[in-house]
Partner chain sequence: MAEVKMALDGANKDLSASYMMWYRFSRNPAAVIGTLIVLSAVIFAILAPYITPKPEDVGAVVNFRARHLPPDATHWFGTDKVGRDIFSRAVFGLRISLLLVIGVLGISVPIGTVLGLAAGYFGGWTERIITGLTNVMLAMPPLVMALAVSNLLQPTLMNAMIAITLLWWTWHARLIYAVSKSVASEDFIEAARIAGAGPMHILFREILPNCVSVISVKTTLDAAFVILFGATLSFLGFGVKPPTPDLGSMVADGRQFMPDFWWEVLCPGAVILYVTLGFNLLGDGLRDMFDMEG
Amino acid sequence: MSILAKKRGLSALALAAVLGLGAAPVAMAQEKVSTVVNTMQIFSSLDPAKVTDYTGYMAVVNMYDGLTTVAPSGEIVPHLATSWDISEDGLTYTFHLRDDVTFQDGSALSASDAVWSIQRLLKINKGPSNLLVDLIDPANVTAPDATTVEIKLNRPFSPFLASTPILLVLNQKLVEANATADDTLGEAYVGDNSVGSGPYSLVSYNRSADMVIERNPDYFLGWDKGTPIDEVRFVQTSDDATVRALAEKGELGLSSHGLGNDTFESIGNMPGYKLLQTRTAGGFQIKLNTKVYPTDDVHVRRAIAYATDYETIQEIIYPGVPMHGPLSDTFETAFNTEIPTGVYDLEKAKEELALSKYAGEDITLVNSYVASLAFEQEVALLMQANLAQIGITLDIRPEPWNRIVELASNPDTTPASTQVNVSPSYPSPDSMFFNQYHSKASGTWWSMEWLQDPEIDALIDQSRAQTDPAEINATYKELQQSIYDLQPAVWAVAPMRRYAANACLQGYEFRPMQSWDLNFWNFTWECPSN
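Form predicted alone: structure of the chain on its own:
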């Protein structure tokens, strides 16, 4: 989690010694800029068809290109596709591609690659495919010519355009050349390699520790913004003391966003460093498993919500603003302003508990969080003290992130309560509703509530089928109220997205799509004159 800026004379060998990563390649030309970026968790896969979390999306947004991308405003804008047409019935989307894009191996990107990549996503049926599998038949994704992709939907689907940034294009010939009889879609190869056209290509990848990517000099959008980042080295660590030590030595480049509040403040006050801070479109919540003891009772869930000290979380532990239920107010037209923010009231918590089927019993509540995140430990300890005052014993169980993902696959293994940060995987309220609360999305870390409620499913389906924006937003507002009434989570805080950054790193802008703000093509290395 440091910056190796050879302009500043830090050698690759010195960096390796600091990070304990072993010998690194000898430093290249003095003008090369190599940035070391911290991540909180491992890159479990590099396959665009399988990514589900922020590190996975961070990898693929740098190595691949989608049909479209998302602007800081949340607007879907052209990328590989220069324009698109939508049929009057809303079922057929025709994308017109650029003709000057090459893959990182130098071969031309064609519409046939895009078609094959989308079909592959649907066949693998993991990761981001959950919103498309029942919506698109692979045979209905076609390429009328080398620069045209046509996608026919089975039914109207209002958020479809918002999901097109995740339709990332792979090099079909390269993948098929490395496929096997037992792995016809090349999942093993794509999981460990870069086969895209993106601004960065893969240099090395160690799933449990680090990843290195380097600038693609032939990237179709060019590199004329300023001094580009030539190399990005991602290092997985969550130890705040290590981060502070690197900053004190002047070696910190860009931190993760999961550091403790004190660490952010400490680094931000150091010479040569700054804090990047912005609102997000997501939220930090405590997901409550509605299928297991004791959170299978709505009154217990409401008691937990009333026993949450929102002010302490929002102002001290994890700075941010209050949440009004399941949707961020950054989705302004879809946001239900009538839903209140959370209230800390232990007397009301006791009243709710008395209404539950577990009233009068000794209640134990399991709470899991990502073991490497100090602020989540602080939240757990705060909840433990508060819940004890209403007769609930909190059994705190920190887990590695990959273990939480594994536990989330089954309602019986999903903890009764789990701390999770959730951000849209595509810039639409639908991402927050479908991925978390629709029955078809059950079995992922997104949906650890296991809500599986027919009314909620019907409202989500209704919003997806509507085409008039006013009607869609009305359904979204009704949906928020219905979810709020069921209390499947404690919506604790809409956190400020914060990074500790070297003062030379420029160009950060938040984008309301998971990790799309960490596409390093948007960054430059320009040191302040003072």
Contents of the next structure:
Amino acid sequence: MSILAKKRGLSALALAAVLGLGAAPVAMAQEKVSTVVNTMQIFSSLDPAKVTDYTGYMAVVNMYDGLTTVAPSGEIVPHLATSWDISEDGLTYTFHLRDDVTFQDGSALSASDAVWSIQRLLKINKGPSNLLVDLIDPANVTAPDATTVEIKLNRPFSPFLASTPILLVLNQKLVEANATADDTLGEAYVGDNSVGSGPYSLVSYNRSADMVIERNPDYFLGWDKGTPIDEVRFVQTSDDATVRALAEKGELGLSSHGLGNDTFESIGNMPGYKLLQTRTAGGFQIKLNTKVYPTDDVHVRRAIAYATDYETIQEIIYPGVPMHGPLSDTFETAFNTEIPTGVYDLEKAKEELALSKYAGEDITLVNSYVASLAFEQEVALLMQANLAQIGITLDIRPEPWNRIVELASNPDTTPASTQVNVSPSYPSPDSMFFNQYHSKASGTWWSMEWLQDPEIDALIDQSRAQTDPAEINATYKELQQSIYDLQPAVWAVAPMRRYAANACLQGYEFRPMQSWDLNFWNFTWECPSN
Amino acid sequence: MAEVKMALDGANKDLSASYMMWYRFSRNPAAVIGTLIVLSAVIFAILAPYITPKPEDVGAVVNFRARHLPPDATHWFGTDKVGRDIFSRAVFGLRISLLLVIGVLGISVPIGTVLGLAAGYFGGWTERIITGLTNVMLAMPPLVMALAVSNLLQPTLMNAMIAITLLWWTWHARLIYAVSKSVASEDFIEAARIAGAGPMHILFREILPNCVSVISVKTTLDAAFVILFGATLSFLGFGVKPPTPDLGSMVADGRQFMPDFWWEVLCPGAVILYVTLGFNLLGDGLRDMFDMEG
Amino acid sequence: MSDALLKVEGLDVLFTSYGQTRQVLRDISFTVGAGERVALIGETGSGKSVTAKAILGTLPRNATVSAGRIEVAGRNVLELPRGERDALKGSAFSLIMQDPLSSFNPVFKIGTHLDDVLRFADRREGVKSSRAERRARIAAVLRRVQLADPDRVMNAYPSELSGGMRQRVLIGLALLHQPKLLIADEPGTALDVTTQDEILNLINTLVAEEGMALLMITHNLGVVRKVADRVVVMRHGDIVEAGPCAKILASPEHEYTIGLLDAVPPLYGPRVQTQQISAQAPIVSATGLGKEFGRHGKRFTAVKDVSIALREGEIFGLAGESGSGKTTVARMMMGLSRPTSGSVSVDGTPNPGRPLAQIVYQNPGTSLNPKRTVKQSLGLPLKYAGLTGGARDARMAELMELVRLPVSYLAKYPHELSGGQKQRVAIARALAADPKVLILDEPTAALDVSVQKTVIELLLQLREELGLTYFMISHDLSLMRNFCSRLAIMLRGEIVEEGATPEIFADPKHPYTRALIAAIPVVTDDEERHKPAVSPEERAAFLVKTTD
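Structure of the form predicted together with the partner chain, given the form predicted alone:
Whole complex next, starting from this chain.
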């Protein structure tokens, strides 16, 4: 048996070698390591001030450096800044930058670039800035000297430090050289180019199809982890068959994590491939729009929650672990252990429905999901079958992702229920609470619940103003209970994040912030000996 | 040849027209097979709830424990990714396909026929406007038009098919126009006009009967095309609402599981092939039956 | 007769269709000797064309030769392999095509077409030939068919030649390989009578000069007399009579042949009809009718200053060849077409009402809707005449009786009727509206001679019974002589001669009239002698050119 297996592995290797595939495990060090990475969505922008989605962050984290970065533990650790001080009142943050960092064009990175970049982020006021806009006045971001950045907050805000990894630094001179009169912030240029100091620079970028980045040999952190990956070719496809074909040819370095379960299994079983599996801080939810029929009634929302077959979702459709309400238990200190996991109980679902204002009516529930995601269709069909038994007709509406984003901008167009995967955008429970449930964050795909509840808003504000970690965590626990009581979503599963990866790809570690786990500087290319 | 043909026709004067048509039809194996296929498809579609092993799988039913089962005695076509019986769903999918045919052709054929008849008979401005419109519409690729219209409205199969209907009449209009124009120049049309017949009588009683054979052949061949077109659209994501089974969406859904769970693509695909082949053979058979050229 | 060029012996041909087998040729035997001219004559369905096709090897696929032999130059072609049989075509025998227009591809020049034919024939026989050499041969052949400027003809497209010239080219085509036997299937039938006459003369000349044999397939007894030494009369797949031409035409033995000859309207001698012409004011009168057609900016005058006064009870004939404008005149008289100048008045009031005049078309095959039963066709005018229910059914029965058709035929579709029956239905339909005038547009041109005679007789009887007035347009002068009381001859849109029929035939004044009469194929030498003389100059002045 083992002989057979070995033989097969050998012949696969031989075949790959014969075909001369770029990603074939080649031991020769001088050969350029180039690999293909599959993304679910297109790179709609490369501008660090504009990216909003997982794919966009994957691009910027490789091309730019932030003041800080996040460790696998979720801790904020030094990056461009070697250290920082926080004033007593919690208002002033002083970052001490390294002096040995150069941009990809060779010019030196200075504190003024960081200040300009943060101000630019605030001025553009899109994507990542929603957290910071009314927290920081652009004038209060200053550079007392070439290696010091001082940021003065308008009010104490405890999660601020957790958001500093997204304060990515752009090459001010280069951007300004390419800015125009109507585009003083160089949005057009930054959207299509890499103007940072990051480990990879842009080779080619085609908005609708693909992107290629190559290693920045002068990266300030060096390349001493092992054989680095020299070139990454991103291929956008949500078609499982295409990804599988890439793997069969040995070209695939890393898949997206949005493939169908079966695809992961089958690629994982191919010789030369492995399956990466990790816990995440996020959750797969069915967001319920609390502003429209029929999910404006909490009893209907609870009925839907009771009609969800958690076990089938967690075990078959989208493997993962149960969730306890809105916050992942990976946030150990903030997590409220008293909140139970979801229960599949059609009788209770019927009871809840009977309490609702729509009791006795034929209820139709719209359910949207990302059309290209196979597992979400399966979840929809599962929900449809279960809800049918309590008298709710599920109107399944697969939509392209950009359409969902568009629908989310208005409570009337936001579907009554939408399947989304949510992960913290910065490593703090605040990311989950504020982005999804605070009134000020309304109008994005994060907040399709349209909760807009004053009590919840107050609790979030309270947590942000507190400085004592214990107090903050107490507020977080209260928040979880309040949100759980409103049931603005069905927290279906904390999915295991899975990637199908080439066996040669080493160094993957989960980091609880956007795509910070896919900074290719962390990876090496070491093929296991057979 | 004219003489010989006359001799032939003379030889068969004692045979009724319907016998001659039936004879030509029944001697064409392809036509007979086509008829049997279409008949069987129609019967299957009508009797779907009674003859399928798991009619409930057409509704909101999932059985994740039985997903991706290969074809066997219970599941002739295997099961899909949520454990539904593909055979039952494919048979119900036939219903959608045939309804599409009835819907699209039921609307576009009469429209196209009436406009074609009018353009051919009246000539002048009527002819210029209708043929002009037809030419413009024919210049639009139907698939693109369908995609555009259904994107403007809602990406449902219904809207896509409305778009097709909007285009489809042009093919019939053009065909009937040609026949109508040549029939309109025949003496019997003038004779009818001299007898006092109005345009309605001439269009529908004199010219239309001469177009019946052309229309029925074209319509039958179109039926196959409509089914394929519907399948193409639903494959591209303009499908009916789940869980309603639709052959095109079934193929699309199964595609990601190729080649491991091949039956999820091949079985509904084979049903599409079966019914379109049937309509094509039947159309060819009808053409032979009406003894048309080309 | 072992030296016969063509010998058909006991030929039986079966057609199989719709699971039924019918014998279409029964025991056909005849011979064509070298230099001999033989005519196969018969009406629709007689089997004459099937015989020709059997000889040429072009029978349709559902036909089988069940017995007999066809010997060409002593070899039974039925037993020859396909290739050898094909090789006989051209050299041993050659076919003159019937339809001069559809025999050419309109996008190729005549020269290209002929060159292709010659090249393929040469290749078949393994002969190598250069383009220039073939061109020389083609030019020679074209000169033989009296086309004096072969280069011009070869550089012309088919549409640029007149029908007569095209027919000459087709004959030339048949001569390319110096065949010993020419087979001609209804040559010139599609042409005007004057042109047809010239074509027959040409064939006669060629046969005489080259010593070729001729097998002529025709339905026209006049043609037979002109070009045949011997005649084979066929009917329903049988040979009913055969013998020397002069004998058969002068003293036929078989009753069918007798009937056939009887049916041919005589050009001279007693007329069938003499009619009283009313002296009253004309029932329909046309004055100064003119019609112009605009085409691609060019004006074309189809009819120029035609005046006709149609008196009640008369049979007025308007004669002319194709393109003379006679049909346009008839359509204007009917009110179907607006005159560019002049006017038509009926009973003194301008613009005729439809019920007054009805039209009977030339081809009953196209004037009856193939998808409507006789009853439906007849019902239409009755409906618009206000008849319904029982009254309508009674009127229909009456009409069927008028045209001598059984009432049961009401349920039939046109394709279930013969040509003559269809024409009767067309006449009944015209009568349904109770018209006073019937316009007859070549009412018998598409019919066999014997059928033609019965239809003419029906029309005459109807006229007597119903007191109808007829306005007939035709190119067939011999028919008109026997049918019409008054005659007008049209040439290029104008009436060149008008008068009582007997007078015109006794003393044709206009040279064109004389040329027309002279060209009519007749069946007796007596008639031939009575024909007026036409000088070549007169011909040249009035007839369409058939040579270059």
